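What follows is a single chain, given as structure tokens, in the form predicted alone.
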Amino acid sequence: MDLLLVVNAGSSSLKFCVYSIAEAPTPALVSRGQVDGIGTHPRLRARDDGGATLADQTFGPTEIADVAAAMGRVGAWLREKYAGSNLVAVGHRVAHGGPRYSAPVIVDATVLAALERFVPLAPLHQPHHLRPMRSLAERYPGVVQVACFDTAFHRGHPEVADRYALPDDLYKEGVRRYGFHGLSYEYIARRLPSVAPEIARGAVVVCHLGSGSSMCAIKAGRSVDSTMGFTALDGLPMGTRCGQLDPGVVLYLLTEKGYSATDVEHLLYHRAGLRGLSGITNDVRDLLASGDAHARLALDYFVYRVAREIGSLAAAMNGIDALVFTAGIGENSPEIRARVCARSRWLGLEMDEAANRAGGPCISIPRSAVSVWVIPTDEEGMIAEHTLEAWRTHEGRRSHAHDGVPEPAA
């Protein structure tokens, strides 16, 4: 069996998916898992595509002290579990492709060096996304690795949507609006023809609402604009990130409050958003269950900003045909969906309350001028598709380069 691995690394966790590939156009999920608690209470868990447990192991902190060690442990599990199979490629989620990368790319030393330069643009994500690449390149130098970018889907924006009102030399250096969650939006765009063919070529606002939240205007399957910009701080308030902010606030913190650049970064990435507004938590489920006034404020602010951006993105497309909710909050919170839709009735949007409680996929009534949908996203599946395409192009459908899941380099 030919296998493809997808890796999505964080600061203390490593998520992975294993896919079987053949001559079929898309990869088939075989199993998914993660190593969490890296460096503290490491635990490896994996399930097959039906949800049955394949692995549940705990380790001492020093056994899996970092992402490289976690990647090594996952590799060992793969070799044992899928002995006799061929690991042909590994796909990686990468937060930022900068101005250079507008499509998935096969990773080599030059690509890695280029991606390192974008770390300041996505400091919460980029360093962690790159570590497994380096680890795999050292341990399994023959395996093809493919970087898939969260920014790539947005690279076709018109220049007026990507520009800031700053001097041209900064734009040429790469100071521009990139947009993120592109792998999620691309997956939704590819799913629309089968889930909702009547809107697939129309003007659609997709709300990717989760711990990290953004929204995207998609017209005829292509990204027109997004709420996120130069970094993943922009746009909507998120779990711990501020969202849109007057840059004068940053200047005030630096000049009047004595904040260092590191202090500002920590505030905007870790102490802001729903956590900052509520003073309690960044978990929407807990905020919904709370009777605290600050919890209500945080949710009111979140809903207000989502509804406001629906109008902004509709304007960017000269109208709107449909609204799509996806990601953790978007897929799983009927109350948040209902509150956003209630604020968006001016668009002619009418929700079906029973369908909303049931989770859709269509949650608007038939006469609604704007249809509303709940469509689960699958960023790992999108990465797998891109990785398979890149690998097939690279190999030219020749015989596979590996016999079995490879042993690490000596």
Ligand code: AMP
Given for the second form:
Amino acid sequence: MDLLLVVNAGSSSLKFCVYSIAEAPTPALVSRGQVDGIGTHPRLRARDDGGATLADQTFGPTEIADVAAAMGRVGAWLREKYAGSNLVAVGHRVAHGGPRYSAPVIVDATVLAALERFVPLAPLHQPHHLRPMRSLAERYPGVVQVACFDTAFHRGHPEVADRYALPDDLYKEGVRRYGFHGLSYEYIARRLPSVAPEIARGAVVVCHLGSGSSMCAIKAGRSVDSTMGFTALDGLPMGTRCGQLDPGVVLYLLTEKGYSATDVEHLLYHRAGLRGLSGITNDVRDLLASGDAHARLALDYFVYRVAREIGSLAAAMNGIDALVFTAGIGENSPEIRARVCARSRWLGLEMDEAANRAGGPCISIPRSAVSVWVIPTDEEGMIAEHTLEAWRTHEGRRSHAHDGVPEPAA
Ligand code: AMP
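Given the form predicted alone above, what does the protein look like in the form predicted together with adenosine monophosphate (AMP)?
Whole complex next, starting from this chain.
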């Protein structure tokens, strides 16, 4: 069996998915797992595609002290679990492709060096995404690695959506509105022709509402604009991130309140958003269950901002045919969907309440001027599709394949 591995690395966790590329034209999920608690209470867990447990092992902090060690442990588990299979390629989620990468790319030393230069553009994510890539390149130099970018799907934005009103030299050095969650939006755009063919060529606003939240205007399958910009802080309020903020607030914190740059970063990334507003939690389930006035305000603010951005992104496309909800909140919270749709009735949008409670996929009534959908996203599946495409192209140029789940280099 030929296998693909998809890797999504964080600061203290490493998520992975294994796909078979034997039978189907698209990769088929075989198992998914993660190593979490890296450096503190490392634990490797994995399940098969039906949810049955394949692995649940704990380790001492020094046994898996960093992401490279976690990658090594996952490699050892894969070699044992899938002995006799061929690992043909590894796909990585990468936060930032900068102005340069508008499509997935096969990783080599030049690409790694280029991606390293984008670390200042995504300091909280990019270093973690590059670490397993570097460690795999050292230990398994023969394995094809593919970098798949959260920014790539948005690189075709019109210039007015790509710019800030700042001098040109800053734009040229990379101060642009990149947009993120691109792998999620691309997955949804690729599914529309089969799930909702009547809107696939139309103007669609996709709401990716999860612990990180953003929205994207997609016209005829292409990203036109997004609520996120230079970093993944802009736009909607998130679990712990602030969303749209007057930059004057940052100046005030720095000059009047004596905040350091690190203090500001911590506030905007970790102490803001739903957690900051409610003072309770960043989890929408707990906020919905709470009777606290601050919890209510946090959810009111979230719904208000989503509804406001629907109007803004519809304007970016000169109209709107459909609204799609996805990610943790978008897929699982009928109440948040209902509240966003209630605020959007001015568009002629009419929700089907029973369909909304049932989870869709179509949750609007037939005469609604804007149809509304719930479509589960699959960022790892999108990475797997890209990795398979890139590997096939690469293999077309190369005559010899690798055999076996490879042993590390000496
Ligand atoms: P994600 O980042 O896409 O995995 O989304 C995670 C977030 O989804 C969590 O922080 C929760 O706030 C939210 N979530 C998950 N399930 C539900 C639910 N049933 N109702 C409301 N929010 C949910």
